[in-house]
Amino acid sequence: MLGTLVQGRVSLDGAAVAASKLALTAAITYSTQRRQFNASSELREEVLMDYQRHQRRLLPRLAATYAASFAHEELLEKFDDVFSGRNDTDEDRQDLETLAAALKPLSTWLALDTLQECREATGGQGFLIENRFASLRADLDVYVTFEGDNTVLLQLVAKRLLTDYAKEFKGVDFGVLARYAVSQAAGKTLHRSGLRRVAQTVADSGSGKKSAKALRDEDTQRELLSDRVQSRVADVAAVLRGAKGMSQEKSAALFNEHQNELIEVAHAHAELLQWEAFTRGLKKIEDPGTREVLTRLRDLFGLCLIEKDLAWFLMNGRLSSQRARTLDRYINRLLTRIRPHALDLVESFGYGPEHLRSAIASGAEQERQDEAAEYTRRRRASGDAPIDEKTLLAREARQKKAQKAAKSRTKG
């Protein structure tokens, strides 16, 4: 029954990605124009997008939206291959069903999360219906259940992962299985004994710069994200293998006992699919500057995934404490480097005013800020502008300091 809904899931995945793009375009456009608080200047306030916390709120979600978009394009190609008849075997249909079941939950959850964060990040403006965050979120709320509940879909993905894992060993002799068991045990010993962490610490030699270089390495990210899936699948499969000789009741109880682990590994698998799609997409980009910016965005996506599940990577010996400490600082560095390109990144979605239909994305805020700045400039030039209390106190403090220094020189 769930398999018949694959066409709807493909559509929902695309619609959810589009909603995230719309929300981010409006929120980032507004936050590059809206000014609030004069932290670094007495004359001009800061734009919201220059605050680190604001970057943390929006740019990782922008990176995740790009990853979801690249993954959706591959899903569309797979969908077209199957329904056009070019590649329409039973295995192709199963692959399409699993891919749609993996991507639809992530994109729909991302859309709701992004819409809510963009709504909050734009303050009172975000709550106005004319800016569409609230109405879009209301429209997309059903997407997490429509055409298959997201949690149920991830369970379907998890079962496929277990099936594929079992197929790898179907028909192999005892010697092969024994060698695999030994290699698995050796791998766990390597991780749990801390040998991998020691190797990373030695390689980095206590240098945050070396740790950051390792983290931004494409192969390092791929290894961490794929190992998270593979090792978890192997662990769950090993536990559930014993269900074959049990009664139906005991077998169901054992499966239920590990259901949460299955759904988590399916979620991690879907994230890996998005990261891989983003990485493949980078290879198709010919312009060096564009590829550099998008590579940083891909790194931000991958490292935020690692940061989100940092406890697992640390507890299972995949990351040293040095690299874990470096992770947060390097993500902040990536945010700083991506910030100048934030507006270009959302404009590349290609949405015009007729698509956005959002007042804060229309440029009205920039006009308001320019008008206010010109009015303030004219008042200062005329000498009629009121002096800010903080500015007045700062001037008085400087004058007193200068007078004191002058008296000191006179006495000398």
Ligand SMILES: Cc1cc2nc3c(=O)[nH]c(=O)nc-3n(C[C@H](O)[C@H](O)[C@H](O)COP(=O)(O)OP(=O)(O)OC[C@H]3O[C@@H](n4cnc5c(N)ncnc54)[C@H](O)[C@@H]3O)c2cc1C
Given for the second form:
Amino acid sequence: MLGTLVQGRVSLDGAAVAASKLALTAAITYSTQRRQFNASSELREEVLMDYQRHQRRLLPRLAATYAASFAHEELLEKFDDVFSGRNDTDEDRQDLETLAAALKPLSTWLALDTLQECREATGGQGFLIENRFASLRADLDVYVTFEGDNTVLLQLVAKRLLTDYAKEFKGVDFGVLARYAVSQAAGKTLHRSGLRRVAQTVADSGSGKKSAKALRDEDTQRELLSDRVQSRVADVAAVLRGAKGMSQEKSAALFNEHQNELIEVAHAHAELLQWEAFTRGLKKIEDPGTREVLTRLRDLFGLCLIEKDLAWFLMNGRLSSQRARTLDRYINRLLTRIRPHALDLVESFGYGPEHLRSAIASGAEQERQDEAAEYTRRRRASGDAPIDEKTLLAREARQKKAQKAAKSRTKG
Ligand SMILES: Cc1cc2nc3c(=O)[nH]c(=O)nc-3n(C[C@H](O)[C@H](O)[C@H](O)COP(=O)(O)OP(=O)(O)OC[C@H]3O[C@@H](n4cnc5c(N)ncnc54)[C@H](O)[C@@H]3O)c2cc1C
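Following the display of the form predicted on its own, present the structure of the form predicted in complex with the ligand.
Now the full complex is given, and it begins with the chain already shown.
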């Protein structure tokens, strides 16, 4: 029954990605125009997008939206392959179903989260219905439920991961299986004893720079993200193998004991699919400058995934504490490098005013800011501008200091 809803799921995935793109276009456009509080100058306030926290709120979601968008393109191709009859075997249909079941939950959750964050990141303006965050969020709310509830869909993905894992070892002779078991056990000792962590720390030799370089490396990111899926599937499969000879009641209880973990593995698998789609997408970009910026965005996506699940990577010996410490700093560095391209990155979605239909994405804030700056400049030039209290106090303090110095000179 769940399987028949695949066409709807493909559409929901695309619509959710489009909603995230619209929200980020409006929020990032506004954030590059809206000025609030003066930190670095008495005369000009800062643009919101230059605050580190603002970058942390919007840019990782922009990176996740790009990843979801690349993954959606691949889903559409698979969908076209099956429904055009070009590649329409039973296996192709199963692959399409699993892919749709994995991507729809992530993109619809991302859309709700992005719409809410963009709404807050644009302050009171974001709350106005004319800027569409609230209405889009209300429209998108049901996406996580209809055409298959997200949590239930991820169980479908988990089941497929377990089936594939079991298939891989079906009919394998005892010798190979024994060798596999030995290498698994060796792998486990390596991870659980933290030996790999020690090796990483030694290789990094206390250098934050080397740690950052390793994290930037595509193969390191791929290894960390795919190992997280493979080893967790293997762990659960090993436990569930015991369910074979059990009664229905007992085997269901055993399965239920590991349900949460299974859903988390499916989630991690879907994130890996998005990361891989983004990485494949990079290979198709010909312009070196564009490729460089998007590679940074892909790195931001990959490293934020690792940061989100840092406890698992550390607890299971996949990451040294040295590298884990570098992660936060390196993500902040990536944010400052991506910041100058933020506007280009949302403009490349290609939405015009007729799609955005949002006042804060129209450039109105820039006009307002320019007008206010011009008004203040004129007043200052005319000498009519009120003097800031802080400036007066500072002037008084300087005068007192000068009087004191003059007095002590007279005494001397
Ligand atoms: C606006 C709207 C339009 C719809 N349109 C259609 C339509 O046109 N055609 C159609 O066929 N259907 C339609 N549906 C139905 C929709 O597909 C179902 O609502 C959806 O699949 C979820 O099923 P449910 O409502 O029975 O929730 P339930 O299955 O009761 O789920 C409720 C909660 O329990 C959790 N849960 C359920 N099972 C498990 C489990 N095994 N393990 C852990 N957690 C679990 C879920 O994650 C969810 O959070 C529509 C629904 C809505 C809201």
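Rigid core: the largest C-alpha set superposing within 1.5 Å between the two forms. Positions refer to the first chain, counted from 1. Since the structure is predicted, the reported quantities are computational estimates derived from the model, not experimental observations.
Core-superposed comparison between the two forms: CA of residue 11 displaced by less than 2 Å. Relative to the superposed rigid core, residue 393 shifts its CA by 2.8 Å between the two forms.
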